[in-house]
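One chain follows as structure tokens, the form predicted alone.
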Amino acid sequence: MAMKVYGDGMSACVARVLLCLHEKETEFELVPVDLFACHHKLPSFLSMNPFGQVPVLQDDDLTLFESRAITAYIADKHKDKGTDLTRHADAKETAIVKLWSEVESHHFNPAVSAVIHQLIVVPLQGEKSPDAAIVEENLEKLGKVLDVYEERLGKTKYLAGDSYTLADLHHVPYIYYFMKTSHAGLVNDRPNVKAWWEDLCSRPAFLKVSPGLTIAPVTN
């Protein structure tokens, strides 16, 4: 039975989950949750997760949220189909994809999502307009983990070395909405991140996946 994954593709974060899939060459339905209609509030999604955001995995009786988790776990259950997303055969590459994938979530994420909720999720909600302040505090704070990311691409192709990772993956749908701001020269301004960009984007999993990404920024 093909997993079963639960949210709506224009989710960054449910993004992540089916760039993944597909990197791994993985069957899977996607079973829609209309967020505007806050279907992810009711009773039968907080029973597979009790914190009602989206995506959840079903995967026959296992049940999975948090999309970093969810990739983790396809990339270990399928790491000898697809690509390699985990450098499995080598705990030394393993760590150093694990490692980055940290960088990614504690220092790059943060900041990224501050911005793009902003200015995407704060005027959807129609009640106020973007923070400026927020929105220039977490640009700094981007800026920073940009140049440490031009350092090191400077020295390897992808994050975790010259081999695309989970570490890599993690970044990409997010900084897909960001290229979308007028905040771009931010990764444009940097050789190295603007070159890994190019080559994250041009990846046929994610060509699958990008039309689903179809929220626009407003102008900021």
The other form holds:
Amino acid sequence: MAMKVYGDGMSACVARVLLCLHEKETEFELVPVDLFACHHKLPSFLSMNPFGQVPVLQDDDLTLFESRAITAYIADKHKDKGTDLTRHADAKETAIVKLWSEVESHHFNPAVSAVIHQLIVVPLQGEKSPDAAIVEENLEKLGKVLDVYEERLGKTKYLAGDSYTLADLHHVPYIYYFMKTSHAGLVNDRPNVKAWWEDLCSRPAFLKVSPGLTIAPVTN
Amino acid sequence: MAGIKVFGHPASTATRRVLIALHEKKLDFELVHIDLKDGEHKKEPFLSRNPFGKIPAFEDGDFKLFESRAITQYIAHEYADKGNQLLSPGSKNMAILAMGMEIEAHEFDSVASKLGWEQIFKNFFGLTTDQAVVKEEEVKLGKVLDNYEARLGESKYLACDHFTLVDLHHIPVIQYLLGTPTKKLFDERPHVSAWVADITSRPSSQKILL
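Please move on to the form predicted in complex with its partner chain, as the form predicted alone is already shown.
Next comes the full complex, and the chain you just saw is listed first.
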């Protein structure tokens, strides 16, 4: 039976999992969860993920949540097909992939998601305006992270080395949304980061997932 | 000289995460003290070890890493046959482990670290605890611990029936919070309370305390 992913393709965290499934050429079923109607907070959903967040993966009797745990599981289960996303054959290479995945998780994600939250999510909720101070503070943090990436990507084609891995994949949905804001210059002004992003968003797996990334930012 | 070195500070929660893993694996290592007050972590040569300027950094012979949870995972896999088992064999068990580590990183640590910062580390720098932030973060932590209480009612440890990296990653921040009023959140949930007593009394958890 095909894996089931509960969520909506417009969610960056769901898109992370969908990208991985396509890179691994794995069949799956996307089970819609109506986020605007808060179906992810209903008891039927909470019984799968008590933290009330998408995505959730079901594979036979295994239920998983946390997008980066799901991608790690898919990459491991299907390590012999599709793109090698974890460099599983070499323990030290695997550790380097994990290192740059942690960097995305702890350095890149907090800054970029704070900006996306203010410029995309807050306007959708309709009650208040984006907080300019939060946007500015996090753009500064994001700039410093991208400075490190600029130097790194001057030495290696991808973050963890010379092949595309989960460390790169995990960035893709939020960078896609970020590039729709008026702050895309943070990427475009850094030539190595820009070239890396253009590579990531030209991959066939991305071209299958991007039509689902439908929400748009306030343009300011 | 070859061997394992950790570049960090003995009071740092992220450094302690790595030290506990090394003790669990009964590995010899050297802790190279990085002077945070002097900003040593924001200058060369440390920046060549971690361009984000954060402790700890790590080396095993000529293999170099940073990010505490990448380091602990490397230790657990590379030295799988030594000391205590920190992983759980099989693809599905490893998936549950990965999920538990993500929950610690994204749901638990973001809140617990703020509580540690407000109530303990701010005092080191002569700053005042913001009680409004403490109250707000304690509400969030309570909700996370409610989920942990349910999980620990079914399973002795968070990922499975033995101690793993998932439990280990929590220890340093919990140890600090037990010295603050936030301790009550752990005490008032019986399964969480028993789990906290268990993981903080392990010999490796005791060894890293100053």
